[in-house]
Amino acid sequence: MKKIYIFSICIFVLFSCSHREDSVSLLLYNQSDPYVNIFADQIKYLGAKSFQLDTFDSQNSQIIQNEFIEEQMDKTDLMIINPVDRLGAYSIIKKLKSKGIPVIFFNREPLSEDLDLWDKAYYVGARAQQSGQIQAQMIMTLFGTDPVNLNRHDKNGNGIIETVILKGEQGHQDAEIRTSEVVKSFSENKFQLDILITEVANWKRDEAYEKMKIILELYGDSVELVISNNDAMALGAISIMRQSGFFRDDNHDGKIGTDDDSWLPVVGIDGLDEAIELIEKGYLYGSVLNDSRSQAQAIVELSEVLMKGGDLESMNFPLVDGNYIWIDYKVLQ
């Protein structure tokens, strides 16, 4: 009799050790993103007080992230995904639905199609169209407003904005319509915009750093415009223009600004706490604010809802289409 009982106390710890109440798992494209990781942490930190959450780093490899999602399918009872390839999501969608397990994608979203295979897969994030609009917005305020008569920020006076594109990834979603959105609020808007170069960096520092580095070494004075597809790489450009001579103190009043003759406009999307300070500083002309904040406390709200089962029309962050909940991009000059 006593094996016995010895026998069950250890099935119900296992049992209990194998799955936990209120247990979510966080799955990251890659942990080494900045943005990405202070989204995760906002994620946790607000989660903190409603749920147990697991996080894991994809290292931006679906093949990882597949492997965690096989892995703790059994140990959990929703899914917060950043998806490694969004095309991804099909499959991650049909092998959670057989689980009955919901699922919240952020950062990268899947295709419509994919999230109408459940009604318990959503998406968290902002419209890429958005973020493009307000960037070129802020372009045309500078250089004037009047396409046809261009102030002194075309530098060459030949009414073009001669500029150059760091993107993101290709094929990348957000990069792509970032980067086609721009260029296209540009032209509906009259003004003449001549693409130098665009540039893939990966939405990595470092690599738009030395992608950055042989552009100003094949053009040189000729760049008027520097359009970035997020900060990261914005800073990137900035560290090698400031090696290179651009962004100097040259009208004396200590401070580096648009008056200044070697300053050039540098323009990034997430609303980084570094790219802030460089817009204070006058290095970074503004930023479009991915908001990661009101995106995770919706997530966050999403999440409780859904474990709860509670009424989803309550929430302070309404659903569109079933499936969406979108946060707007905010301007930060």
The other form holds:
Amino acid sequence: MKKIYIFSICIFVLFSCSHREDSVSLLLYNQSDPYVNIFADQIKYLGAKSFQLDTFDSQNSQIIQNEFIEEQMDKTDLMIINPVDRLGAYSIIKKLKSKGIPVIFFNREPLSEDLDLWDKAYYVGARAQQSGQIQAQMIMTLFGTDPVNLNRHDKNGNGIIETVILKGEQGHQDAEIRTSEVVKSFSENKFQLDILITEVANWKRDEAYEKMKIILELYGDSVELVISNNDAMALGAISIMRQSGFFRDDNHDGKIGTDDDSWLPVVGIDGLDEAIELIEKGYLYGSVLNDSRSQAQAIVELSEVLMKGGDLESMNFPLVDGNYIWIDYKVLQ
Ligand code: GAL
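Could you output the structure for the form predicted in complex with ligand GAL, given that the previous block was the form predicted on its own?
What follows is the whole complex; the chain from before opens it.
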């Protein structure tokens, strides 16, 4: 009887050890960022069946993030990191490599030479160029597609689109590349753009609201277009624009839209639920889906393969250049 008892305990211990759930640490640059928060929810939801996930909010501080990484290094099998400072990835990769812990970065792209430091360091993201190009495409269509014959959205009829740009965080690859690419796409298509002002609002709705308030005081009626690097800032701009008399149902057709005199095109990026609602209601002209669901699926699949030793070549999301997975942006209108 005693023998059977001891045997059962041994089997139980062996079984529970061999079925220990893999442990993954998810580090966010800042949980109060609405896009990143939704992204994290997708990873948690999709990863729940495969691993035990602990989430850490770095509160926009690389120092705090580094402390979390240090604390978790001996407890975790893999790290999924949204770095605060993309340049901070260099020392993170070196540390994790020394401990043999695979790492998947997302949303803020490390330098490629840093990713190359280790063959178990990856980046899952979207190509920022594409989002700027899609924004430009939507706007060129709105203005009539012919650069020398702009339609009535060129309110002063001078053949030039007077625009305001709301920029995300300085130095962030998405803020820099989205801004330069949208401008480049206009000039490549021979559209003339007059950038009245570029204001940095750090991805934040409240900051964009305040910046846009000043912009409206300075430029008022001359603005013909608002290009925002993300939806949160576009929503902030729309709030103050509505309070300042934009977006009324001037033609009394019961809808807000491009036919109303007080309507002005505002475009964003991300595809937040609230942005989609405002597109449906006619306030936001369009957005670009920064597909966090597919990116989260890719992160979870890659994590599973890395931890369980599966085949990297046969994943649903193919690896490009050894350590990248790219997900396409999509038009939202
Ligand atoms: C961008 C996103 C922004 C903001 C930023 C944070 O990709 O469009 O809304 O979340 O990432 O890194």
